[in-house]
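Only one chain is given next, in structure tokens, and it is the form predicted on its own.
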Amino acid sequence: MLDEGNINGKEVRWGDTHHPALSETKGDYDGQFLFINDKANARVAVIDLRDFETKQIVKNPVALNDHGGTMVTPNTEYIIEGGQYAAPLGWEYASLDDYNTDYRGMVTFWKFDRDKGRIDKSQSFAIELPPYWQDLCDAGKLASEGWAFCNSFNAERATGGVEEGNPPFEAGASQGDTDYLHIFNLKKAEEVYKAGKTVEVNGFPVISLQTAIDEGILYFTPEPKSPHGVDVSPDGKFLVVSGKLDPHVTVYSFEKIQKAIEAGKWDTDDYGVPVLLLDDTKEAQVEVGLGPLHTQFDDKGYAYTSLFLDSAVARWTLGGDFADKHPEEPWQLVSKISVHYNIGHLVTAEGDTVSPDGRYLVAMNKWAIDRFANVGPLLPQNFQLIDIDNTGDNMQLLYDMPIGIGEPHYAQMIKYDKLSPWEVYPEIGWDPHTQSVDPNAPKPGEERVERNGKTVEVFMTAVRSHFTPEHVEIEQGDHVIWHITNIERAYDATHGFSVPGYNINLSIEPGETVTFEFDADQPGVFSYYCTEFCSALHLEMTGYLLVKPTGTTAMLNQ
């Protein structure tokens, strides 16, 4: 599954994963599966929450980066995949002295078959988009269904290089007062995908940024600079976009931008894009303090947006059919909690769907500012708790809790009553790639050590606190099958496998069987143990590996 997701051929084991997204159906979450982004590779991996275990990893064929993922359409139709830096699409060569020509954004729409667990290659598509480059993605919902939209930033197309003397990125892809708000008809997309009007780049089909403009596929309208996000209300009528750069966040109607289409009254960019006029596509814009970033909802009528700069969580009142659920004026400024960090990201429970929860929002920062013990250069990122049931401006601060992984950036809240998870593998023998039996699971009573020529197959069980067998007696030059299934059917009666000096470490939850394969091209006595502590025995669970050097067995018949 791993190696899915090499590029090339070159084996990549890391990832810069950033925007996780929930199944839906009819817009809510429905608790079934999990898909995420990886924005160093252009990746996206599936996982499956009946045992939260990553199912697939897909590499995108047309860009090298990603970041505007992994957003989902209201009945998980497609998983939306946004790019991020432009490039040559198919991840060719051109010079920089070339980039308005030569390089291009995009947009992937990844088929998801429910059914299998798995994104269907063969029914995706991309869209080709100017070189400015993409960022977060959002699909309508509601009134707005069948439309996606990205915000973007870099409409400069700044290249930097102040090696050379150029304006540096940050400067260059800055200068101008707007960029541009990317507005699909994903529905018009769709069936001029399967018309066959599109190209191939590395043999994956998309839709040419001239077939996107010739099609209606493809509008833009001026957003605020430097924006971080495009958010869709519950009922997918308005559009929020925060600019960094700007003190406002500003909503468009999805209605105004319907009306404006209709009525072919736009400009264009220099790629011949309709720029709808923001004048007709923009329904408010409020001010809610320095360094915007990403907005989240409620079910009383309000929305929240993280203030980087301001180190706080602005609360405004949404308008349309919205406005009767708060008592205060809509589209305005009701109130501010201060949070103890530069916050990025929040989330409030399904604050993403067409049914937001209210109750509680978690702010998430980027920057530890004196609030907990010094461990060195290296600080843990923290959540913030925030109750916010209450109108108007009673917003609380119930609770700090550091994380000591890496910077959080975007997360999805669901109920926990909507997962299902299993408390272990529906059968003795299961495999969670295929999610059924293993053909080739040991059974308690039928482990061995078969040889077939230089090809040794283990087949072993797992049960506290014993491996049977407990010794596996192969030569230097084997190649090894392994098999391993763990028998136990109680909660959380997980076993750990580990071979040091073999790279081999594994864990094996109740039920679950694994496979794995190794060449013995080191020679020696070495360990195999459990390493998840399993029993007041789990020390003596373990084994030998024996791996007679080459020529021993010659040696002792002589």
The other form holds:
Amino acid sequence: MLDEGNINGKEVRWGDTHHPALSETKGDYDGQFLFINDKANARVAVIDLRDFETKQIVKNPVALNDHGGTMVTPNTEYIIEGGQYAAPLGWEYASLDDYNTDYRGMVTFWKFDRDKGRIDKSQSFAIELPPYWQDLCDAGKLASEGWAFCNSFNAERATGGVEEGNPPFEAGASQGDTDYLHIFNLKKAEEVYKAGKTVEVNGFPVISLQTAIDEGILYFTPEPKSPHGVDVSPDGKFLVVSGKLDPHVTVYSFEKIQKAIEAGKWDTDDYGVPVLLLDDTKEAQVEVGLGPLHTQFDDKGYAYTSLFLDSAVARWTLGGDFADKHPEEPWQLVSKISVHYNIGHLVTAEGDTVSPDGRYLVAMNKWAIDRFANVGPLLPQNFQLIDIDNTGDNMQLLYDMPIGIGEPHYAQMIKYDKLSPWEVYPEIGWDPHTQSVDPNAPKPGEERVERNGKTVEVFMTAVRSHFTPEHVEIEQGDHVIWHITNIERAYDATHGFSVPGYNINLSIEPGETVTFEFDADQPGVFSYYCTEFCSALHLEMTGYLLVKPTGTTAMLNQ
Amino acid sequence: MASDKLQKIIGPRTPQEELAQRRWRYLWPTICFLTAALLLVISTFLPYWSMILHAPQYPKGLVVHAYLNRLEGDVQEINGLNHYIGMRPLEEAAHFEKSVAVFGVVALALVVLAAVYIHSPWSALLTFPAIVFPGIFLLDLFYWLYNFGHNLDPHAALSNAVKPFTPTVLGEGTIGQFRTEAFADFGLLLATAASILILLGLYLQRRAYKPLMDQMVNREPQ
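With the form predicted on its own in hand, show me what the form predicted in complex with its partner chain looks like.
Time for the whole complex; same chain goes first.
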């Protein structure tokens, strides 16, 4: 499965995951699947929530990196993967001098096959975009179902080169006052794709920029410069964009956007994409504070925007149908709460669905500084739980949680009772990748070591507190295929298996069968053992792998 | 002669006019026996005995249900734990009993039904096995628990730590970090209720038929 994520045959075993998205039914979380993007390599992973394990990694054939993923359409028909840094589509070479003509952005719509629990590459497509560095996306819902939105942050098309005396990207990409909010008619895009009006890039169908313009798939409208989020309100009627260098959130009306498109009144950008006038699409602007990034919603008609520079979360009121839900005037800042420090994303309970739950918000702060004991120059991130159950200016910080690994970027908060993961795998010998019993799974009583020429196949079981067999005797130069079934049926009775010296370590959950292969190139004695503290006699859960130097006769220990 | 003996065993029949007059007096024993037989048959579908093992790392407890013909519950997990002290897998217990018990109990129920037609004291002898069956079950259970607890594998990992023991048949006990609760389950309760109903039926049957029996015996010498 990891090999599906290889890039041009190159093994890539790390990712820069950004935005998890839970699968949805009718715009609400259904607790079945989770998707996440890898910004560094433009890959998308599918995680099955029955066992919380990754089942599929797809590599985007068009782009090298992505950022605007993952978001799902209201019934998880499509998983949206928006691009990031423009490059020639299909990973071709082109000089930066030809940036305007040869570099392109993209957005990909991955079709999800819920029954198979896999992305169906053969039903997926991408749309070619100008090289504006697309950023976050969101799917329309309810009123705006069938549409999708992304923003962008380099409409200037800066190409950097600080070492050559050019403005650095950070300045070059911030020269203009506005960038472009991208508006996609996804339904029409699907029709155009199905009608075959696409070009192939690396064998993947792409709706060309010209086709997208001609077919009325793509529109722009100006947005405050260098934005970092577009978030669709729970009723699908409003789009909230925060230009991180502008103290306002800008709210667009989907209805106004539709009217502007119908009226056919627009400018065009250098590529001929219709640019709807801001005055025709804007519903409101709310001054919330410095460095606004991302917005989430609650059940009381409030929106919450993270303020990176202010290190705060702003609560502000929605208008439209939400105006009656809160005591304040619509489109107004209500209060702010300090967070510690430098908040990036924030997440409210089911806050990006059609029915947010309210009550709790988690501020995902990039810096912790003085919140925890100093553990050296690398500090944890700080997630802060905030009670947002009361209206008005009453928001309460409840808890700081240090996060020690990587930079958790965004999160989803789902009601616990919507999840029903397995306690143990349904049957002994389970292959989590196929979600069915592995026909080669070793069974209790049938453990053995089989030799077939230079290939040795081991059928092993693990149970508290022993492996069977405990002696595996092979010869240097053998190719080893090793299956282990954890035959436990007890909740949490996980075993590990490691072969020191052969770079092998695995986790085997109750009922699971794992298979691994290696070439026995080093002779010697290797004690394999269980790496999970499984029982009082855990240390005794071990065995010897004896690799005889070539030239001696192998005596297989049965 | 032979029919005389047979009549003595099956006891007197009730005259029609007597039956018409005091219908319930003769019906009650029948109801008792029928109900007892029914309870016995139902009990074959239910667990007779259960044990719950409590330990900190098993918040929901581990449970084993003993049916007449099988064990259910967390048997595999309990076997896994028992292997540390060298106890044999629980399925190895009472092979013979498990293979015949369901048929045996159904046979007991049929015999109880037969007792409806035996109006002499012989009915007590006929139903005796059914009456004592719950006791037999518990004795057999005790035997197997003793047998398993006293035949531990001396090579087991914890064989030094655990002395031979008999797991508690009914009530609370402790073994290692486990607190055990053993109790008679629905099947055994129904079988016990059947025993009581049979005893009641025998009493009511005696009360109804003794006068008729006496008449029959008194008539004989003439």
